[in-house]
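Listed next as structure tokens is one chain, alone, in the form predicted on its own.
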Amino acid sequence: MKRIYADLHLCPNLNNERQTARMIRKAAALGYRLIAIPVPLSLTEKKVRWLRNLCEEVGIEFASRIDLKPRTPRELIVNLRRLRRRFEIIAVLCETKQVARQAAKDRRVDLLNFPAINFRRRFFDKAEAELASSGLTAFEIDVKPLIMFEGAARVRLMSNLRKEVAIAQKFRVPTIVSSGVSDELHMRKPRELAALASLFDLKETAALEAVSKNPVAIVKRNREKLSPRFVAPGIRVIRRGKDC
């Protein structure tokens, strides 16, 4: 079966329509068939429709995403209650251990993302992975820092990623490899992202799944949940009648 490649964290400047359009077209040319772009709450529905239409024109599926950056677990819970049914992907940028723990165990969270610069705020450890493994949360790695960092910072990041990926695999937490880029010059083909994943010890099959099977599964699952036919996991409305 042919792989469907996805980048769940393409970050164009949505105020610059030309740049956004160029990045979407380039994503299609590079071989992606699904992209997610973080959408701020202030973005109008008209602009979201423009994004969807542009993706459709170039043969790419568009998934709406929001990046939450809560200061406390309580703030995260409130945001999830308010936003879960408005977005196809919810990612949490974890900058405190308390937020990271709450995000890992909450089944409404799709992606855990950790700061690349402040290594002391990378909280993906065994306890975090165990919580995530009991829910539906995946561990997201952006490759942008690997492209941008140099010297000791890059070496240290790769060292941390190797440890975190090993923990994720031990607890069977899905790993997602995304670009995280906001400049078309930094965009890479899906297999190039997978090749970069080898730097933190993801084997070839797992690396390819991190840019295809794993992200596609998240979007598919959430679209089913957001469907009006969804009742509960494994239960959908097929037909309504007088006796239902």
Second form
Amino acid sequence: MKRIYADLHLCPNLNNERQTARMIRKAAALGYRLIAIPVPLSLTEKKVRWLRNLCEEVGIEFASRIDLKPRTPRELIVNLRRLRRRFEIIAVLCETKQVARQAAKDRRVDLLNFPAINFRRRFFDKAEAELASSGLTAFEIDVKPLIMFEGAARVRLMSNLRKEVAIAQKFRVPTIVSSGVSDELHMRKPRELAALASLFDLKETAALEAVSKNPVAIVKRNREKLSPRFVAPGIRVIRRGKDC
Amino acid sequence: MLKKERRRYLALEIDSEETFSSKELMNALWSAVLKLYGEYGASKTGLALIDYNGEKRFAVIRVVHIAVENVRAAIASITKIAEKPTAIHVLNVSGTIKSLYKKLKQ
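For comparison with the form predicted on its own, would you give the structure of this protein in the form predicted together with its partner chain?
What follows is the whole complex; the chain from before opens it.
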């Protein structure tokens, strides 16, 4: 069966409609069938519909995503309560250890993301992975810094990612490789993202799953949960009526 | 006995508004491979330019089959050629030049 490739972190400038449209068209041309764009809370419903229609026009699926950047675990919990049912994907950029731990154990969080520049704030260690593996949270890696950085910064990033990916695999935390780019010229084909993942020792099969099976599974699971028929995992409303 | 080296041919598409000479393209490719894998790693890729059309922004390169993924990663890391913003995408990979062109025509 043909793989469905997904990029869950495409970051066009949503104020620039022409650039956004170009990036969506390019994603389709590069072979993606599913993309997620972080949507700011201030964005109108009309604009989200425009994004969805544009994706439909070029033959790809659109998933709404929100990137949370809470300063405290409390702030994260409040935001999750408010936003979980509004977005298909919730990613948390963990800037403190407390937030990282809370995000990893909270089943409402889909993706854990860590700052690429500040290596001291990459909190994906064994304890974090253990919490994430029981909380169904995935570890997201953006390839943008790998493309943009050079020299010592890239060497340090690759070294950190190698350790983190090894930990994620040990604890069976799904890894997701996304682009994280905001410029068309930095967009890469899914197989190229997978090839870049070899830089942090992700095997070819695992790398391909990180751009296809893993992200698609998250979106599918969340869509099922957000559907009005959903009752609990494995239980769905099939029919409503007096005879039921 | 020495085994015959298996080769792969990669068709590349250069995504840029500018046109480049074959020398500029190869400089960018070698520089990316050297940056990621060093001189030792680069020596194992067997990288060579086979065909280049600057106007169509199309190139064919040859690499050793075990280095395909490494070269693909190096190509994906290219953001500039001759200081001009560019991206290079791999269109197809094949074992012979003939089958590469055949695949591209399909």
